[in-house]
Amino acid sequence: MQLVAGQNGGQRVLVSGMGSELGSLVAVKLEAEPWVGSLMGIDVDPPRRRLRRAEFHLLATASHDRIVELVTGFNPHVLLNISVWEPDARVGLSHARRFTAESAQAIIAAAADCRALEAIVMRSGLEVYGRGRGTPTRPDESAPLNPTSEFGKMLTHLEEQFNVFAMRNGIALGTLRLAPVLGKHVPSPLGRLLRQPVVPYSALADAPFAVVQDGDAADAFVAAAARRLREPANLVATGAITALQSAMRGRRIPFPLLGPGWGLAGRLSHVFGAPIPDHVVELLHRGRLGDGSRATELLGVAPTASTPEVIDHLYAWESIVRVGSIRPVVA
């Protein structure tokens, strides 16, 4: 992987959401890389992943004054910044909302007092660019933001302090706009929701829309730190499916839905463990396309995997098995 000039083995890298599965994937990959130096990571969970020689801290989004003293004694040159709840995947909406605000704060907090602090990756989304009228079917990274459900209007707020933050303190500053990513451990509201016996999907118009694998999700996260990417970047898998594709791939039942239907489908799945957020019923209903094609100049890597591909891994993975207890024999 070709570098910036200047780095070494000698680089302090943070990763703040190293508890989450893109996070713990993202530091194993980091582990591996020569020009990282030091690793640590912050987050509410611990890593889902066994890690060799990343210094992790378990910590409360609210522990404001914790974490930036954490951060700004480790001092590091990059910070990715992988906390983001999408609501409905690990917490509910209004659980989402609150962490993800309240780690940027912390972390935005903590990166002003760094001064090796040379860039920034942050997670956001395809949602920033909503469904709204106007929006082209595929944007690409020039099309302006315009997030029509919840989950799009928190990850445009996260865009904008980042921003803000490193237009005045002159950090290099790389957003990874992110398709859906699945991934056989990433809790996804779409994820569960395809997996699910009988899948909805939109009578009127069953729209394509695109994902990526988590593992391709975590390669564009070392390389847009390893590059210091400073622009936005879209991550695309190649090729797209709709909903009632995917439930025939998955031999599921498909179940066609009317407008009024989707608020019946919401709270029936929610019961059996699949709450469906508004940017799904969004991308079930509209679809979620976008133009990816400049990953690879920017990055130097690409999604290895097709959507139907990660599609097909998705009904692929086992599923929970439940065994009843097993009584000890007595001789």
Contents of the next structure:
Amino acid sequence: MQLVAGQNGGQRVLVSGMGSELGSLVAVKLEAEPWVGSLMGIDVDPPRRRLRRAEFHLLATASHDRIVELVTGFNPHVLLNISVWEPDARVGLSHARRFTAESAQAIIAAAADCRALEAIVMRSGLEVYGRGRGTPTRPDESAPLNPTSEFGKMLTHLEEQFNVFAMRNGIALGTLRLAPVLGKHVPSPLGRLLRQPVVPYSALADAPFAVVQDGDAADAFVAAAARRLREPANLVATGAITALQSAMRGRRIPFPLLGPGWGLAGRLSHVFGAPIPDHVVELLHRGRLGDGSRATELLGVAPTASTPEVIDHLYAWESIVRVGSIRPVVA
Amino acid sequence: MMSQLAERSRWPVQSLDDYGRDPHLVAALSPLVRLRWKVTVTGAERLPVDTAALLVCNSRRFSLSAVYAALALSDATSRTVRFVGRPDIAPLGSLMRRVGALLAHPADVLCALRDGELVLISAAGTADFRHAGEVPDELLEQAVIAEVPVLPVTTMSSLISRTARVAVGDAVPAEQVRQDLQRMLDSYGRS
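Form predicted in complex with the partner chain, following the form predicted alone:
What follows is the entire complex, opening with the chain shown before.
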């Protein structure tokens, strides 16, 4: 990964949200970077991957003082905030809102005391642009933030908090606005919905959306940290797809729905383990595209998998992975 | 395996482009479009081969001139020509997006131009097809911002017959495009 001028090896990097699928993938990639000297992570869940160099701390988001103590003691040069709970991905809306806010509050309080801190890279999403009537089809980074879903509002508030902090303290702030992230084992309400045997879609709109693969999102975080990204960048895979097309690609049964049908479908889907939060309903009705060309310019990396390819991978996963016997074979 | 199966299948299994246009649907609708309009295209060689341009056409009320002009120019150049004028409401807006329509929103036009696309906008509709209406300034100025050429495109069609004509003029400064459109339309009257 290309470094910015004057940057050398031995950088201390903190990943908030290292336990998540995306966070642990970012950590694995950071461990392989020559410019990363030491790596520390915090999260409420243990990392999903084996990490060899990283130091991990399992902490509840409410442990404000402990987080501040650990982070200030580590005194990172770069801070990656991936502690964002998407509603109905791992927890419901109210918990997602609370965990995201508590985590951000603790991280910002800790960052204020870190003298070595040079840059922050934070996770955001295309949901911040909203999908109200008359909003651009493919918003770029200059489009106004006008969220129309709960997740969008959460992310916009998070961006505002970090922006204020970064401006006051003269710290570079890079914001990665990700399209819905899909990948092997990524807890995503959209991914879960599309993998159901019956996939609902909007009969009247069947709007197009784009996604991004988890590996590509992780590469973008590493590049943003290495290059000290100083502005927002959309991260979107090329191409687009609709829910109907996704269902057809995955050999699922597409189920057309009109207005009132969505309420019933949402409840049924919840019962079957795939709740449909409002930002996913919005995506299915109004679409979610974004102009990701700036990210390629700024980061020097572009998503390797197109939207249809990510969707194909989604359906290529096995529902049950059989790992065989755990007993050692005796000769 | 799944992707191979999907690849073997036909529409609507395929995907869309970055703007939500469905090339397979466009291909499927082509025979219907040809049933309605028999379009003669002239001057298509003036369009850039692989860079962006803003095309401005005259529009007779209820003639759907932007639709047939964009589809005819796409056929003639083998490049996607996107047209502006999609309503932001389903199901019409969704269908128009699938055939390459953009919102009449400056950000949509600028995004496509910066992406190297050919974008067709319409002057205000008039009752007389020989009269070029007002060109929307907020869309026209996106060509200046994106630093791409502006080309006038005249369209002529009848509400009852199939015959339609699309002619592309030389690139002109953005502020002169309406006069140039009018000059081209006037020259038809003399020929």
